[in-house]
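The data below hold one chain only, encoded as structure tokens and taken in the form predicted on its own.
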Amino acid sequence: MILLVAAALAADVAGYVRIMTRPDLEGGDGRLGYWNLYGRLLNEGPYAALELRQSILERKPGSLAPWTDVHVRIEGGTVQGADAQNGSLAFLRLSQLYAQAGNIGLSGVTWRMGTLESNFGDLGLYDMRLAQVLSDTVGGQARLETPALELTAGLGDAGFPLKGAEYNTVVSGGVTARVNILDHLELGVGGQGYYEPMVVGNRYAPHSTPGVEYEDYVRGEVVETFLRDNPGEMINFPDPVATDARSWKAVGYLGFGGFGPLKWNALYVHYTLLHPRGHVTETWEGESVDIYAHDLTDERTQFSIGDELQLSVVEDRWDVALAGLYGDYRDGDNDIAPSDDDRTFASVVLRMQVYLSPTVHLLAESSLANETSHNGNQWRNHKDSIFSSRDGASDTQGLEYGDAAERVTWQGKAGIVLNPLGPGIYTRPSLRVLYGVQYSTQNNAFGNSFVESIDEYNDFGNVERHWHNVVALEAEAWF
């Protein structure tokens, strides 16, 4: 830690913090919904971030001397006293670490060796990164950057990020591609492709178990039926088989603003074939088993598609920003079990600020989000709702969970906003008090400590709530 600070004295140091307190007497987590589909504001928690950049050969302006910097970024969501974590330094990470130099062998060209990322912005409302490639990698990167053009290709390895413990190499490359047209238009496309080699013996490498079916795998039950067809066969279990993996993503934005009330509008764009799954294992008769699940997750999409406007109503007195999230997951293996792998969502948030004076605000927001399953019924609408599934049958291999295939969720925030640096949305530092209340189908869609079982010992009780409500003294700082 005594290192830490003196290389922060030392650097150039910026940052961002968030903290909050939200005393919930209804009994939920100070959260007032379960994510930022609804909008980030009153759906996040506390926040850190320092990033120290030490300039080792100093970069001059419109010189093309070369010049070398280091980066590191610390960063988690853990605040002493604000969630449950209390503060422990083993919930922050070392995020960001690289080196970079410039105009060695081509002018205008910075190289960078560590963790790597390229993006497009940022969702604000949403406090989202749709269009982000290389994120995941470590390795080397390339950026040329001009007036009117931005380019990057970076090449690594991903396999920590992916596959934790279960480590195995996971070569990642990827490209972006940034257009700007007189500061009123920018373009920009990107893609990233993932390839995990096949290596016979390695228990962490790809592989497939034949012969098991989706919805043995989803009930854990693929032993179970093996032994079931094939008694006291256990010996002859089938052998994984190795393989390969492959996956990818591509991104896209479209910026343009700077004319009339309009300040911005991005539109980001993400449409990615997600990596497969390493294995599960099974328990029978005290032996643990691996299944390995490559053939049987290596269908899942996801495209999601983010908007988001920034509007100046009334110069220096009323700003709006507009923000629109719609995504489409799906799951090729899967098509009898509901899943965050199988679903679509959309989402709509309008946040209006009114400056009362330069320093005083008040802010207003609304959401309205559907989330829809594909495959049946994934929600609890009802306390008791855990009976019934679709077409009110009793489901008791649970393949679903209550009796809703549809969440609608309505979220409504206001308060007073104080902001030191004067009007904008984005301003900070922001010190916000805030009452917030979410009306959603789903009972009790909020992140609490309820007893929902409806068992006739249950000494807690269920009771069914849609409303809740949150009041919030927050602040939030960029530096």
Given for the second form:
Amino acid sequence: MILLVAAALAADVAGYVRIMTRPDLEGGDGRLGYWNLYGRLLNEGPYAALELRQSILERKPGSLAPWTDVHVRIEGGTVQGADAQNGSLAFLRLSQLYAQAGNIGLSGVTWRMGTLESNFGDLGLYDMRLAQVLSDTVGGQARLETPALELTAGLGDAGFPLKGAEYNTVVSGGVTARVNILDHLELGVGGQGYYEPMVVGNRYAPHSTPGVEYEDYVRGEVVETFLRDNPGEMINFPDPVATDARSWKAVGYLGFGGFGPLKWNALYVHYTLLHPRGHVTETWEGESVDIYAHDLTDERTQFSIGDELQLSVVEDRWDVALAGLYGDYRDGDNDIAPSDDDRTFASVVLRMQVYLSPTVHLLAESSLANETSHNGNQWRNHKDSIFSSRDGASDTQGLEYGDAAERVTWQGKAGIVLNPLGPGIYTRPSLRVLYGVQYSTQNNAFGNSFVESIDEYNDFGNVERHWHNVVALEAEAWF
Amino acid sequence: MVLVLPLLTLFACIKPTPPATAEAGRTITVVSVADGAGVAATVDTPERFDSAVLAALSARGLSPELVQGQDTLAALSSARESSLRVRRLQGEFVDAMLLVETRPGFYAEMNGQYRWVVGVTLTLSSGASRPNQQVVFDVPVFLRYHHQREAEAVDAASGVVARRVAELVDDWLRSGG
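Can you give me the structure for the form predicted in complex with its partner chain, which would complement the form predicted on its own we have just seen?
Below: every chain and molecule of the assembly, starting with the one above.
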């Protein structure tokens, strides 16, 4: 901490903070719904990010002389008194550290070493960056910037972000290109590839355990099934077979605007083949057995497309932001169990901000979302809904959950906003007093500590609730 | 609405402090420029930025005259130090002059926003025989999109810069102009 304060005193400091209190009289944890698919407003918790920049050789106006600086970012989603972690530093992370230099060797090229990132922008109403590459890579990157063209290429290692303590090198390389046409049209394409080499003898390198059925894997019964088929032959349990692992991502962007009331429309798309998983551990009669899952998790794809437009309906009086998001996640290995890797979701969010004065605004937002599970039921719609099920019928051996394969959610939010820096949906700081209401087909569709058991010995009882209300006092600032 | 109505009533009751005012018809020359990192030429600041600065001066009873044009920009491109620039301009404008210099520079992308820092130097000159008044400060601004560059960053800083111009001019007028 002392080093951090010393660095902050010497460096150019930037940051982002949001903090809120949302006392929830209906037993929730202070968030209106489960996630940002319903709009980020009232569905996000506190957050703080601090970025330090130390310019070692400053960029000079009008000069093409070399320059260099170092960036450090610390961030995390907890603040004392605003969430369950109570501001613990254990939940903050050093998320970015890089040095960059410009005008060395090639004029107009910025060289960067450390944590990498390249993205085409942000779906602000969802706080999502669909068209993003290299954010999980530490390595080197070069960026060429001209008024009409931006080219970025990076190469490095994504082993720690993808595998954590079970590190194995994952070579990662990515490229993005963005073309700007007369400040009214932008096109961008990019991609990233990952390659994890086969390393015989390394238990964290990619392997597959032969002969494993997906159902046994998802139930955690691989060893049990093997011993049922081969009694007393644990010694002959199949050894993992080394392999390599590959995954990739493609991203695209189309932006246009500056015509009449349309400030800008940004369309982002991505298609990803997720990196195969490592292993799970099963325990049988006190013995741990690792089941290697490369071949069981190498067909997971994610397609997402999102669009957001900003309109200035009445200049400095009334702004509108409208966004839509569609996602189709597929798991080719899994045809039996509902999962977040196998679902479709779609949502639309509309936000309007009316400026009563330059600094006092009224805000209203509404969202409608649909989520559908591809492999049967995933949600409980009623307080007495079943837990494990098969085709909607109670079955303790069933892999489905609850009585609904579809969740529909509507949210409405409104309130007053104080913006000291004037009009703008994304102008900050914002001090907000908001009321939010949600309707969901799922019972109690928000973070809570309810006892869900329908056992007759449940002392707390069950609650049927599809409407949820919160009042929020919150502040958000970039600086 | 229970909360909103009392808050709106409260805001309506707040009366701003009146600014200092100049003698009627007093003119002040305004030169406002932007120097982008890595860009050789000095350029005029955006129109909305200029309007905010001129409005702050007009609110104090001054008659601002904005000087633009290639000759002025060329003179300022060849001298980037504020003191040198003021000396060159003082030769042309003998009465009060405000030089607004902005230096927009990209900082980093943060949480989906593009953070820029606009370095600003305001120099108020009442003629060669009197000392100049000067303030130097940075304005962090956040832009939504990548295609928004130096001009938009300067534009986004206009509210803060106009307020600092107002404070500088208030001090100047209260000390006898």
